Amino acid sequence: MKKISRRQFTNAAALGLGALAIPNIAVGAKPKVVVVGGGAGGATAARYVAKDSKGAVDVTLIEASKRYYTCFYSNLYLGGLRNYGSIGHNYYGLAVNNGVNVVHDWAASVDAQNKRVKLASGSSVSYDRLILSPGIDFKYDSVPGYSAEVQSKMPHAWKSGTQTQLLKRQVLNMRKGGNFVIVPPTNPYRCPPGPYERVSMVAHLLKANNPKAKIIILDPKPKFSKQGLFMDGWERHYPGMIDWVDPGAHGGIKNVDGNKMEIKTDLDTFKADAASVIPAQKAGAIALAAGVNDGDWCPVNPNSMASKADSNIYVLGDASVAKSMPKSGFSANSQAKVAANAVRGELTGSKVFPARYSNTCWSLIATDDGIKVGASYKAGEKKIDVVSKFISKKGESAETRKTTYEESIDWYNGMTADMFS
């Protein structure tokens, strides 16, 4: 039979060649991986599971996007510390260094009792492991008057992507004294101190170009993570600038117009020149498809990652139910590691060794003043426990404050070397 380049079945999925697809070449030769998400998740558990394996595993990655543009450090694009071209990556690393196919395409559906993924362009992929990493997709109507349309006027830019230029954009040009208003999540939700590392970002960007501007924030939440760090910074920085609102003083949100940029609450109706409204999220679709949700989330199992519907299908990152952790890139990051030794030794036999997991959240309040919240986690008999714990604390000196912001760059660097290179 003849064998096709990754490169001839790249092209061939990219064209929507049916014919060419996985299950009709090499049967029965190498155990098949198929990994769909190509963020923090997905692109490290398709490296890993390519590299550990030194070949013995056909992986194969699906993604529709050609170049990943990374939520975190996202906020420092707004903030005007990063340019946009910094926190984007390519797949040429993971094809060429680590043999995986990558092939960009939308993951359609699972046909779980086949082992098959479909994907957009009519073509489909066999598996005998399948890992889910698809981040998280939107409820839309969990904020009255929001919808997929509204998002163009009151942009969430709560994923990879264009939808972060449009909001620098439209903050940038805000009227003189005019309003950005903002409507984080309710839990739970992608990256936990996210909205207010963005409030912190989008107030350095003003204080520079409109520091008479004003930051009305609508919180759906009675508290957040790290509110006593982003308070405390928010004074010292940005005086006067920013107002949050609780559910207690607002009563709700009521409605949103994106056409007249107001947003209606039991309190007042807040005008904003300026707005970012982030509904409430859920699992990526394709891990909804696959059956391997109960609810808005896919509960897994704590020693692999392993869906608790289906042994043969792993869900890693936001998508996944991990009591303790957040959804954030370092956990997705750290989860990808343990599926991809479990998955490895199920289909080599090599060993497995116990499930450890790690996270680090830190946010930037103002130039070198950075905050952090983490954790070390171990697998336990029904969750993901944590083993210990720290958090950044109030009056912390401006050398430990710069040092905290460094330690992100460096995880920066370290973290997207570990998914691309």
Second form
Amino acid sequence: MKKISRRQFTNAAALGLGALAIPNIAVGAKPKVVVVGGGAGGATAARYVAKDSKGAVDVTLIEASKRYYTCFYSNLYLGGLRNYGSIGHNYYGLAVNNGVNVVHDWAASVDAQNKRVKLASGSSVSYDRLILSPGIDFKYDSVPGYSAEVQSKMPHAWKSGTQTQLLKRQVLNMRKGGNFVIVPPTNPYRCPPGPYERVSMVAHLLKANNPKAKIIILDPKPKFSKQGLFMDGWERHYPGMIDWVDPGAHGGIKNVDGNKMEIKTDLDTFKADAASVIPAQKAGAIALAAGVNDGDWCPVNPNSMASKADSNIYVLGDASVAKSMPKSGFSANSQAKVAANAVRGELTGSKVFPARYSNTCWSLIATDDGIKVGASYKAGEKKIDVVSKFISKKGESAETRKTTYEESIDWYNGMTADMFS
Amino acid sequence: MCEILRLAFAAVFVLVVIITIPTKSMGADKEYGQYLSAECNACHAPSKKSGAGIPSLNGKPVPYLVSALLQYKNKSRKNAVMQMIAGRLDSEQINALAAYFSSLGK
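Switching conditions: you have the form predicted alone, so give me the form predicted in complex with the partner chain.
Now the full complex is given, and it begins with the chain already shown.
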């Protein structure tokens, strides 16, 4: 009986929502979806709306970069396990295979009343539904002394691209036996295990090139994602190289100085030969400009990812408040499919199915030593609720860890095909 | 006129029955399968170039897909991600997914 009631509900919903699309159909104009941001959320949403509507919806993707470098696997580039070119992707497939109108421009502002996105180049694009997936921006002043200028000396490398290349060069140029210092961000931030995978991959690189070097983690948090698994792995692969200093021990980051390459805490002033300082984060600027934020992030309805502030606007990925999901590329990709299904339903009357989400984050500790954490989710009353979850275990066999790493390679290929093919 | 309308309605009714009965008896709604498959596409690429970790599902036979999902669901086949994904699929969803992926070209 449950099955029938769901069908009845979704059919009824589709009919009701379909009626809204009639004005568009009546005047012969195709409904328009504009997507801002061509990452894991935006590229996937653009692709699924275009592909599944089979030309019934005009889809425009606004993305400044012509080549997108994935944040996921950028740590493997740092570790020397991937080359830079292998994490870069273009938008050719979205345009040619899926008919997405790809516009390389900045979305400067949103006129929600008239449903238009204004572009930095001066033109504008109108929409029936707007999907915002702008990722993150930085709260530079969350770390005293840090700024957009200092990021060239102490790269955050938390948006993949030239920052990641810069960081790798600085790590490779460290003096022998020198210090690499990393300041992870405060919660909530993009990719919870990311800073600790970065530590692992920098350690991997240093072990081969600069084995007496040290890594110091000055963490503003008292605990972190997959902590037991990472610390166990660091002891096995990089004994004596990595010191994790929690806020109880260092007493807080008082100042960072990019010229002197010093990080001052209550405990001590740490001298760095290379450093990665990752400030606190907030939703990408366009989400704030659209006014769909509450503070730093954008609340959404858990059953569709539609903004709680404007039902014509959807917010995906890092920029959204998608609790209990972490801010990850996988989460954004999963949310994009729920949003695409809902948006098509609203604009074309296609069936709208109940939201289902999932996420898995793979991390690499050393060659062939992969770990993973993941969960499946459903829309709850007030938030996205966990259905079930799993995490790798300490003491797993080398074979299991290798299989986990190999799985992540295929995931990378699957994920990027799902975004860009 | 009334007679023609009645005949037309009857014809449409028969057509609807013919079209819907086989689909429902298999429990495999293609549109639903396509929606559910989006979750699989996050990891399973449409065609597989290298590696041994995650196979392509396109064009795989229905019995193979159904049995693999059931094995992950009852945890007799190992993989934490797949046990999580299959764990919440009911038989209608498993049938819909298998029908959808088997209908795709390799």
